[in-house]
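Okay, so here's just one chain, in structure tokens, the form predicted on its own.
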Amino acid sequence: MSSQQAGSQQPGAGPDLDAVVIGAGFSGLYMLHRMRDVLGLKVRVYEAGDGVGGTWYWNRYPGARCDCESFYYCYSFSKELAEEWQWTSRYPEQPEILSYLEHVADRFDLRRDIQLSTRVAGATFDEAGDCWEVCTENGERITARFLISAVGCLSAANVPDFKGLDDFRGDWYHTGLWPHEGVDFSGKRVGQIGTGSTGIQAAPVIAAQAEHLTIFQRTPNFSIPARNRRFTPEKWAEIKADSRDIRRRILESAGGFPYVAVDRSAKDVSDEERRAIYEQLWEDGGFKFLWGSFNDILIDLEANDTTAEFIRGKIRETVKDPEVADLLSPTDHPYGTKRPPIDTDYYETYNRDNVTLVDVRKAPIVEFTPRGLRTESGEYELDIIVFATGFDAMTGSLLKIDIRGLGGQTLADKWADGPRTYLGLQVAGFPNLFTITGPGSPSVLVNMPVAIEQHVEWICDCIDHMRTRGLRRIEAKLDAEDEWVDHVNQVASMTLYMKANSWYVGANIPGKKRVFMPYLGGQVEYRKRCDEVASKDYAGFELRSGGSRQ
């Protein structure tokens, strides 16, 4: 049977595949390996890009690099893989991470079951056959028992609907859809819209090339220096020798980082001691500033204020123009409640003569013009515009696909008032659909490869459980989903995160329901909860063989 004919399944015939996986990034590659090479299942991965890598295939903007350290932003499932791959620096750039994922695809012979340049358009659950019928944009149809979303949490680019954008005669680019051949900024007047994580990484690199860079900022962000450096042979040998203990600390950490947990409040030490701790962490750089300082930074506003004011002080020390420093100093959200960027010379960039900061909260962008853009305070002539405006996070990539579950209900309708899942793994009414790092799981709040491996392994164990017992359908129960959503919201309400208009709550997308989407309970407690569910015969899920319930 050809894949084009697969949609017309014959009575009594099984689906064409055991599983279809959407996406060939960190999640999709490991899912394919685990399902095909460990469980022996028949799997196909559909990938919209022309190559593997997911986020790291698309995000090629200037300065793109990981904000987790390389030696733990990687797979841990293969000892051989870990031993043979050597990272060159503390925070690897996009090309190196992409090379790593390409190496994984080749090393485990994954490419033969990955169909590139193929975007999934829709998927409908066949209730009679207990399987999914998947269709691609090029008209291909195929059936599979399980549908696995590996689309990523940050892959649906958000280009704001600005008036007049089509009239602009220059070139414009989104950081998440960057040209593979790169962009030459030499001698160009460049406008960058957005100062989130990608904008903070891109600005210093663009400024070093462009004739002039104008940065349009709506909301300033707290950023910590990365302190990136290349690994010496001695440092790499030290990391390798400590690898077992690093892995232990990662699994014991709420955020999936190898930092020793601190049991101290920012309010229980003297001002001098607190400042000394912050100074040391500032010099160390990276996420350790948030995860290795004090245990109440994200739950107590008074404690958070000590951190925020320290960073604002560093901004004032670094940026020579007091007015610019003031514009760069956040005052509308607690530190860490938006994605906490790390940077290389971001604040120093504003000391360059060829960089201008424009406050578009005070004077919003009105429209694009043939020569540039106009705010309420004036027009800016530009040759190139860079949108560092982020993504429709957590839900955007999935909702771009027409997914229909029981009774023809669409996922878009199900999630109209915000995403609802059980454990971030399944959605009631959508049997045999699994979402890797879906809404309601720790996902973007922790070290992503750690979250991905836990989800992939849990899903594969679940599918193996079903296979050995002759089960054909698994679906989250509605009451379990409701209880989990309530729990996710309750945990979020105990923190400072809800005080920020972040993409964690969809605030960057006009009309998107304001709901906190990731799970804030930490990966240790979350893993424990998932394991308990599995040990209790998948409590909260309904399992069926044919038409019978198990």
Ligand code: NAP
The other form holds:
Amino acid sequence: MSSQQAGSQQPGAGPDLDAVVIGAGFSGLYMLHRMRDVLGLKVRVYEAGDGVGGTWYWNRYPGARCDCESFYYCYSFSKELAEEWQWTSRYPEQPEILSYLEHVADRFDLRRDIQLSTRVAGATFDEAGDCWEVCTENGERITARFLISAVGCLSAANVPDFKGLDDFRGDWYHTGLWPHEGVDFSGKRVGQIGTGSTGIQAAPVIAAQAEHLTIFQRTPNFSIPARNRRFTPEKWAEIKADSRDIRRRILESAGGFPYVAVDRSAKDVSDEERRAIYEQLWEDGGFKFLWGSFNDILIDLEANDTTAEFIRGKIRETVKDPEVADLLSPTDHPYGTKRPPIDTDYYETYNRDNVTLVDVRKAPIVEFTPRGLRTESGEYELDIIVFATGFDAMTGSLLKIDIRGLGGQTLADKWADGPRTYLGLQVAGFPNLFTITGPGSPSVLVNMPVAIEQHVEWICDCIDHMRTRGLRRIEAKLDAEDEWVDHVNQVASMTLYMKANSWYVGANIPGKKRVFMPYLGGQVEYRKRCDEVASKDYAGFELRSGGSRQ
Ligand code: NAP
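Follow the form predicted on its own with the form predicted in complex with the named molecule, if you could.
Following is the full complex, with the preceding chain placed first.
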């Protein structure tokens, strides 16, 4: 039976599938494995790309690599998988992470239940059947008891609506939709818009190849050196020997990183001591700079200023032209309140003769022209323009799908004033829809595979609970959702995060409601709350069996 026929459900018959999963990245792959191979459910994954890998399938821009270290940016659910896979370097490049995810798909025989090149267009909850009717852009229709969003937090590319873009005679690319065959920058005049994590990774690599690179910066960012290196056999053996302890530290840390939390204030040490701590962390490189220095960086502006000033000092030391150094030094937001970029030779790139920094805060981009682009201060002739302009984060990918819950309410309407969820897992009015790393969960503030595994396992336990009790419907209660949203906001308001115009608050998308989207309580506290909810018969959720409440 074709899926198109399967969708035309006979009255009284059950849905075609137990679950439809949208997306075959880190989340979707594990969700499929867990539901199908552990719970024995009938599942189909729809994936818009021509291959698996999600973020790591799409983001093939030059210099793309993970900002988390390889040995903990990976799954932990399979001991065998962990034992057989060997990472080559501290921060894996995109092709290596993609190979890892392809290996996972093959190793667990996942591909037979993944339909590639298929974008889900809409999903409507069938109130009588307690199931979702899902339709794809290819016109397929299928029903499933559960709809699982595994669409990722940073997947909807943000291409700003620049006037005249169609007139530009050169080539332009968004980093998150990069051509598989790559882009040859040799002998080209390249423009790059955007200096977030992506632009900061891409610029040094593009500059090394292009005839000239012009970087259009609206807001400077604080970047920390990655200090990437290949693993020696000895280093890898050391990591393997320490793996149990690494896992323990990950589960005990708020961010899901294997760093030991520090319990000292930046204000309780002398200037020399503080400087020595920052210097050491700068030498070590990576995210530890944020988590491993002081406990008040993200809650106390005075403490934060010490970090910010240290980094600005490093920029001044590195960048030879003082005016360029000044332009690269952030003063508009506290360090860490935007996702901190991790780089390889970013600031050094500005010492190259073939790199120019243009301040488009002072003189914004007015329009694209056939020959390049024009800012308020002049025209720049360019052959290639790279959009490192980020994503409609956390909600963009889900809201591209026409999702309709009880009474035909659309998710877009429900979230018009910002996303509302219970635990980032469910939305009141949208029964049997689960959102892996949805807004309102720690998600992007945590080492992603850790956040993903916790969500997948919680959702699967919940579905198993329902199955063994013959329950067909689960829905977050409105009051539980309201309380959770208040809690998420309250925790955010205790920090400095609200001081930044970041994608965490949707500030990068014109017209997007300003709401702090991820949960800042940390994954330890969050996991505890989710487990408590489950142990109290899924408190805050309403569970029903065929129309009657549990
Ligand atoms: P981003 O952090 O949102 O940065 C986008 C950049 O484009 C910003 O500099 C922004 O300026 C600029 N921009 C946007 N619209 C513009 C416009 N109309 N005119 C001029 N400039 C404009 O996006 P991203 O760098 O792609 O990073 C997004 C997230 O992806 C990161 O924070 C990180 O979580 C993740 N990421 C991870 C890795 C990794 O693991 N290695 C790598 C890349 C990305 P404003 O700041 O002024 O808005």
